[in-house]
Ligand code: 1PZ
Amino acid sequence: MAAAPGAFSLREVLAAFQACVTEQREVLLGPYLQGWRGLVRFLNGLGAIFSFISKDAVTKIQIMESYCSGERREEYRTLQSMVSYELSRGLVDLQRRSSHPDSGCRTILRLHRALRWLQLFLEGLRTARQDASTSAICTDSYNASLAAYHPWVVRKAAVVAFCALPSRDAFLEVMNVGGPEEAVEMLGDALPHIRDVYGITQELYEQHCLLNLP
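Show me the structure of that chain alone, the form predicted alone.
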């Protein structure tokens, strides 16, 4: 079943994150951003509830796409080359946001944190029973990831908004791959690739002490 033009397609997200990791275990930023474009369509398809995350993600994607198509595009071909380039040139604000508030390292970190939430949420949807509370799944995933980086007012508003989430089957229908069983099967194929990209990024950022950039 083909998704409508502009609609979320889990197949496209799977293909993008599959293409992210090279044989040398580097993360290609082009496919990474393509995968994120697909995830934004997923968030947008769920309505205004997730706009506080999707709007921020779109801004970050646009910043990164400008780097990837700019004069120094070769330095932004992979996550590893970006980190090496920006750190060697002093382009990362390590202590406080000052001269480089939109550095690639900081921008990717924001997407990286949101990717963890989406990974946990989609994994929860995949493994939950049919009658499971999507509100509880989403809240637990949020509390285990993004909540730590949001002020209290945003956390409170997010949890209240999650109470209005549709059923698990309704979420799985948004995947545009057929019925719930097909969606669960494809999530099983997609999530290991998302986890792999997240794990490589986490290890790289930890190695360079970039996980707590201001």
The other form holds:
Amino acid sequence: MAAAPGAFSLREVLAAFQACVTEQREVLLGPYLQGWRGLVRFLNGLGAIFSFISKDAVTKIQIMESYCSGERREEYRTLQSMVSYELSRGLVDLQRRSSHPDSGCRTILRLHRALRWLQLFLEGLRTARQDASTSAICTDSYNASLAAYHPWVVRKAAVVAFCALPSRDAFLEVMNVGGPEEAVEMLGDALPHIRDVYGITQELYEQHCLLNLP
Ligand code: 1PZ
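Output block for the form predicted in complex with this ligand, input the form predicted alone:
Then the entire complex follows, led off by the chain already shown.
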């Protein structure tokens, strides 16, 4: 499963997460969503079996993009401004989904939980032995993160899809960063930024009691 010549590289995608964090430690939604767009594109390249996952991610990215380009786009420049805007205007359903089923806060929370999976998965990939199974790494990181928020049927479908993942070396190859060593090095550079974005978001959501939004 070699990377197609001219295919885009996961290096730029992961760099978007680096561009998210400002000097004031705010998270810019523009590069955050751009990073997610690139991940979805990469996921689609892995095969049609992953399309139920990428469809859901695309829906969420689109919801956020419409806020970010809408009338109130200034309020959606950063995660911090979004949280204070939506909370102060009562635009977030806190108990059950009703009048504001697709708030920015609940939508980002879903991507945020998936970012934790991504962090664990890439970390696993980076540190695993050469002959390690990508699907095992993926299943372990999923079970340690996102699985807790998914119903049984989604968990089953996810684990079946993971079986279609290529071997570790082939996976590093389709990332299109260079040889396996280069890919591992790139992951080592990119992961601290993903961890940083995750940590800032987690703290912000904790402060405002947003971690369990319906
Ligand atoms: C390389 C292998 C990719 C594995 C991706 C691991 C994530 C598996 C997630 C499977 C769930 C997809 C079905 C949709 C579930 C939704 O119910 C939930 C909750 O949203 P709600 O229903 O509350 O509106 N959606 C999510 O949890 C967001 C999932 C986003 C996954 C993005 C993955 C990006 C992968 C990048 C690959 C490098």
